[in-house]
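Only one chain comes next, encoded as structure tokens, the form predicted on its own.
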Amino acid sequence: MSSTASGKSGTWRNWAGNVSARPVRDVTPASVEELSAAVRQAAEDGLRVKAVGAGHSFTAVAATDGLLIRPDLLTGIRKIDRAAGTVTVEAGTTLKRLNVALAREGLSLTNMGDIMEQTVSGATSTGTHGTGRDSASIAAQITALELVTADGSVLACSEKENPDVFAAARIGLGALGVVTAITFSVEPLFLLTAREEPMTFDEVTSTFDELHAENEHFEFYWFPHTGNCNTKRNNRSAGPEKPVGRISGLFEDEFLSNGLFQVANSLGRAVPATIPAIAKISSRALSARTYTDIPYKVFTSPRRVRFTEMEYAVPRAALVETLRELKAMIDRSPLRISFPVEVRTAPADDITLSTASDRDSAYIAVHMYKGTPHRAYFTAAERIFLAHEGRPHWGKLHTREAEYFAGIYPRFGEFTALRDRLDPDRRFGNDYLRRALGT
């Protein structure tokens, strides 16, 4: 088992650069047995333990001053069971590597988020999701998982084996143990046709129920300071495969959506008064297009411009009202917002602390360019989300504490009781979990 430095001067930082930690030591176990031994040693040394993934959470959910576990060597596919329609994968495997490997085998996840850089354990543990009328988050596609608990033992979890742990650990926040392997439900590789087109804010909000009902996956971005949105509809297709052309992809996905967008945000950060004018130009930069490809190439996009983010899930029926209130707040405020607001949906699921637990949900994500003050915007937006029984994404910025979560999650007590049983000494605790879960 190797031990490596945590970045410059022993400091670990997340992708956005807004969270850092200085662990006493870190380890990169090459097997589950080595990971278990590291957890037992940490207990003997009185150290708290956290596993990190790719660092794409904006909260300090993975930060620790004790032992930092890196899953870099716990990667790859353990088993593909075609009869059961499942794949078992090591926890440190990135979603990109998993999806490429599945495609080679003629298989696919049913749904995904919009980036692939996260590890499977990090993405699922914090509730990463895409958008879907009928298909839910990545964690909802888990059929079994393996967990190293506080005493170093390895626990297998599924609907049949340790079902109470399975219900909670699919989105476990790292509070119940270290996930070492995940079994996902998969299906034969299929094609999706994506239709991207601009619409006005009023058009999208007035017809949202129809757009949601008519499309398997519908999402949109609204550009503050404008009445403009970019929409995306993904639906299964019989083909033929018609991917985005290489030149078109380089121009729209790299030059416009990343390169030019980076320049625009840098200008807006330096001269905030220019942001409304820039937003009007940015919101019209992308034209309508339609393409057909395998799922991960449709669901995901390159995201190279760094930012901070807050995202809340509200009841789907409350989406339009919530979004209109957000727009009205921005329109009457002196805020200058250079990043679009992202809107997605998910059906209800049965995961204890899922933001879609027991209710059909819509997600509203607000962003600010890295290095731009975000507190005033996020505070005002959060106030609106809370008025609509919002549930914050566990990996994105929020100010909520355990008392709030106990009131907004009907099964919150089940999770904390399970945590008391599996980790009474809070071996996997940190400041973020103390705030979110209590003690």
Ligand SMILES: Cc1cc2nc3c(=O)[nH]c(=O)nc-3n(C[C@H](O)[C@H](O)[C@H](O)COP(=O)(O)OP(=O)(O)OC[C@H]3O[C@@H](n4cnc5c(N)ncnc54)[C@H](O)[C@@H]3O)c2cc1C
Contents of the next structure:
Amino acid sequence: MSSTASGKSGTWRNWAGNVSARPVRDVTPASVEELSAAVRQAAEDGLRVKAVGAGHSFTAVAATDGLLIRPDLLTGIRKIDRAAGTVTVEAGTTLKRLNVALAREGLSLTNMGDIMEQTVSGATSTGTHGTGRDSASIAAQITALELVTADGSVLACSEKENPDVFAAARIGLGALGVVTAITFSVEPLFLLTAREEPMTFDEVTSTFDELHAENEHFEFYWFPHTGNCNTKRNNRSAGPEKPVGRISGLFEDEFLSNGLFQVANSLGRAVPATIPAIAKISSRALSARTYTDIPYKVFTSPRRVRFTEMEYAVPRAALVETLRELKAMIDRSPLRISFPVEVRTAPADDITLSTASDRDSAYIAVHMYKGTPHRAYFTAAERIFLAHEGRPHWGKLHTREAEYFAGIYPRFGEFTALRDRLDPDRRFGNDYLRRALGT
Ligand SMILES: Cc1cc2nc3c(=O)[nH]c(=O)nc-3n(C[C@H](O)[C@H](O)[C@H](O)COP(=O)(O)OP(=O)(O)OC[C@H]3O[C@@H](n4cnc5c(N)ncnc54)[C@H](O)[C@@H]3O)c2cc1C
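Beyond the form predicted on its own, can we have the form predicted in complex with this ligand?
Below, the chain from earlier opens the complete complex, with every other chain and molecule after it.
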């Protein structure tokens, strides 16, 4: 097992660059046995323990001052069970590798978020989601989990085996143990047709219920300082495959969404007064297009422009009102926002601390270009989300604490009681969890 003192490996930083940590040491276990031994050793040394994924969370949920467990050698597919329609993967496997491997086997996940750089365990631990009318977050596609608990033992869970652990550990916030393998439900590879289309804010908000009801995956972006939105509807298709053309794909995804967007954001950061004019241009730059491809190529795209983000889930029925309040707040404020606001949905699920737990949900995400102060915008937006019983994404910036979560999650006590049982000494604790879970 490789083990590096932090002095040699340096400081750990997240993708957005807003969180850093100096672990006492880090390890990269190559097997479940090595991982268990590392957890036991840390307990003997009195160190706290934290497994990290790809560092794509904006909160300090993955930060540790003790032992940092890296995912890099716990990767790959353990088993494909075609009869059961499941795949079991090692916890450190990236979503990208999983998706590519599944496609080669003629299989696919049902739903995805908008990138695939995260590890399967990192993504699911904070409730990473895409958009869906009927299909929920990535964690909701889990059928079984294996984790190493605080005493170093290996615990398996599913609906049938340790169901109380299964209910919570699919979105475990890294608080219940180190996940070593995840079994996902998969289905035969299918095609999705994406229809991207500009629409006005008034049109989208006045027809949101129909757009949501008529499409398997509906999402949209609204560009602050404009009345413009870009909508995206993904629906299953009988084919034929019609991928985004290489040249137009490069132009739209690389140049407009990444290259030109980067330049526009840099200009906006240097001269904020230019942002409304830039927003009007960039919101019109993307034209309507339709393409048909395998799911992960439709759901995900590269995100090279760095930013910080806050995202809240509100009851789906409250989406339009919440969004109109957000727009009104921005319109009457001196804020200058160069990043679009992203809106997605998820059906209610049964995971204890899922943002969609027992509630049909809509997500509103606000972003700020890296290096631009975000506090004033996020504070004002958060005030609006909280008035609508918002639940913050566990991996994205928020100011909420345990007392709030106890009120907004009916099963909060179930999660903390399980944590008391599995990790009484808070081996997997950190400052973020102390704030969010109360101890
Ligand atoms: C560009 C970008 C795009 C994004 N798009 C989306 C999106 O579309 N939808 C969405 O919902 N979110 C999105 N996110 C947020 C992101 O998916 C989550 O924050 C996710 O948790 C990050 O996964 P990670 O692998 O980087 O994990 P990390 O951020 O490294 O860790 C997240 C948590 O998982 C825990 N963890 C990691 N590995 C293990 C393990 N083996 N056992 C136990 N706990 C573990 C960590 O301790 C930590 O608590 C995006 C983030 C970025 C930067």
